[in-house]
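Shown here is one chain on its own, the form predicted on its own, set out as structure tokens.
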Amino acid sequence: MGNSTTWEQQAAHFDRTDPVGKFRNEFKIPEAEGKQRIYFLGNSLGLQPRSTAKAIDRVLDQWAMEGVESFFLGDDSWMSLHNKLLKTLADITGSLPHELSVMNQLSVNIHLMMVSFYRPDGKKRKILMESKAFPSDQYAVRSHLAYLGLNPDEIIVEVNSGSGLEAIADEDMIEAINRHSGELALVLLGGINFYTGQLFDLGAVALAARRAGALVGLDLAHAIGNVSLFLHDWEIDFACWCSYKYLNGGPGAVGGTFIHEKHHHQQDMQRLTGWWGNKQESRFQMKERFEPEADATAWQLSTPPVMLLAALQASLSIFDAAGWQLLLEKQKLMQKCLAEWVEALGGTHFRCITPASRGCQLSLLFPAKGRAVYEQLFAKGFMVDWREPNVIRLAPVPLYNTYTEIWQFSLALKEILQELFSAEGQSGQIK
């Protein structure tokens, strides 16, 4: 492991040779007192692309000039906007474009997918989830079961790591699926756990679920736009996500769903319906009987939020220009730098609870003084976040963060640890 000077030189070299580094200029970086802050919060809310305002203004101009006819006029018609998002999202999710629908927000889509994909049948009625799943999943599942008159405590099987604060081994997840296979109806898993930052082996989990005769759904809020996904090839039944984290769609951005094509033509499929899921060619005939589209858009309910679609398109166009594979390569190198420059500082002061299988996020667990460390980092201009009871999360994003920022973070963290723990005679733990 190199010293601080070597790290600084490495960071500078990586930034000089970064093939996607120029795309940082496409984003508005938060500032304080005229100085750019170091923003490591893509796992909570991605930064605003500079093109977002122009994209929304374009919709406002169309509305002002053409009114409702904007749905149908020109190459930029509002009716065409949804489908223009699908190719990029298909590349990012490893799916086919007709398996995707951009609609609603995450929690709404989970509720809709539960209607279609939770199919209790005799003994097979249990739902397997990870412990400490994001609350959207827990609330949606528990309320759906209560609505059906079922006791969530009897239906939900949670897989945990023992302490509840550590990553869950993939082997434990698969073992739980096998152990409950006779009673399992659905596996609902976060692609990346929001607390630990763990990326599950989703292909292996999906295979185990299929062998157990269970359907599998994913919450990809922390995975989409972050890591490689192969939803179609893994035969995931459904997935939902928000678009305001790594996809930079803005606060409350329109979310999305994946529904594997094998379900598109199932005649007995239960779902809640709305007029925008009706076949486009007959949608405006206002028929009384619902005629579903023959793809994932059949699950759409309402007229799409055009300005939110435009905001998401502004961000996705940057993904297209940068190249998804190049962004993934930078993310992996950034994680290597985090491991060498940040994790190595831990000693007895903190421990990384994010396993090697990860995306952008790193979660650092502090036995003591973690909140004080967080507050000092924030005061120094590092925008990270705090999760109770004792974890600091940071997520350098390849689209707009630099390697030098990671080095600067490691240097600041080292100084803070030395200051906070030197009085206890523990400064020697900091390398």
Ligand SMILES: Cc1ncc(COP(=O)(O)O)c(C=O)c1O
Second form
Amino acid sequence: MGNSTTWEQQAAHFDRTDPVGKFRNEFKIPEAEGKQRIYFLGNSLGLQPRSTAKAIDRVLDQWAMEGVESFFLGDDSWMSLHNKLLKTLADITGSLPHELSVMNQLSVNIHLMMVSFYRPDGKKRKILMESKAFPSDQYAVRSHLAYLGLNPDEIIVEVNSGSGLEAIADEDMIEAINRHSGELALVLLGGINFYTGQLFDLGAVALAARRAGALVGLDLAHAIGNVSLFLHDWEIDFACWCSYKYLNGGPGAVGGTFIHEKHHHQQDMQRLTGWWGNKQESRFQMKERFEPEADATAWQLSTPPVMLLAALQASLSIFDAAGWQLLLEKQKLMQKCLAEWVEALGGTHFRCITPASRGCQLSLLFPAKGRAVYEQLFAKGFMVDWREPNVIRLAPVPLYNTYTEIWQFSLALKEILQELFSAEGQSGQIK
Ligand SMILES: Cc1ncc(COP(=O)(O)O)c(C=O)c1O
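Alongside the form predicted on its own that was just displayed, please also present the structure of the form predicted in complex with this ligand.
Then the entire complex follows, led off by the chain already shown.
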């Protein structure tokens, strides 16, 4: 790609020929003073589909008209809602529908999965995690270990990149798995690290873990709806995610869990149980003893949050209409443009810490004045986020962002950097 004018023309061309561009109209774009903002925060809270309100209204109407009978009445009975989400989720996670359960929220599900999949046995009791895993994962694992009477500092092995801030080479992760193989019980990894935006080679990590005799669990908060996943074929043991980022399920949306089918019928499986995990046929017979469903829904505990399921269904239908493969292709082209344009226009004052293996997110590390850059971007209508101590994260997403927005962002970043640094010559430069 060439100079500024060509890039601008190129962005316009990509937008004109974008096969999924029209789906932007399906979303409500935040505005300030009557002007649409440029929202690059799909990694934080995905935008609201226009159809969400209608989907929730439909549930409210059912509730008003039929009360509790709405669980069972008609083609859109509340009982049938959960299963209607599974096909799309299976497509985008590379799972079989019966390996999925839409339930609870992410941190809760990690706790539930720890009960089933952390099985310390003799010397094999260590848990391998990435350094700078999302804090909630660290809290969940540490509290689970404390609950079991184990010392988290003796159990958790953290793999880091040296500086503790940057991407971790897949080889380092695999080398750590091999090195600890004799004592490793579980590898628990974020599919995409929330800070660096790195997408791990999850298939290779899972293979190494299997060879080491350890189970593998993933936190897919930043990966689901963002990148290709093959959870079944990779033989991931379990995975959990939230649905409010790239899945656009809304704030506090209902989360999801993948449990590989090889674990569905294990007799000795430890599991916290509730009536919604009981076989549907006998659930309402109110038996004293739990009879688990034959699939991943055996891990469900409670009555599902119907309005949240309906909101998620509204969003997933847009994925279906757009086509997952087309979205992935656009995501890759957007990333290529973003990385090339920001680097060319402003690259001396920051360093991109996101490796080539990534999804929508790019993390830019500013040795100086990063917070000021972030604030000026916000004032100019760009919604990105700031992560302490010195990183701006941005994530244009294929469903509702345009190439022209990426171009406008790159230009604005250049202008802000010029303004902020011109007074002091070259200080704050990396290269
Ligand atoms: C990587 C990651 N893990 C866990 C969480 C916590 O999710 P929840 O608040 O839905 O439990 C988040 C929230 O943003 C996250 O980004």
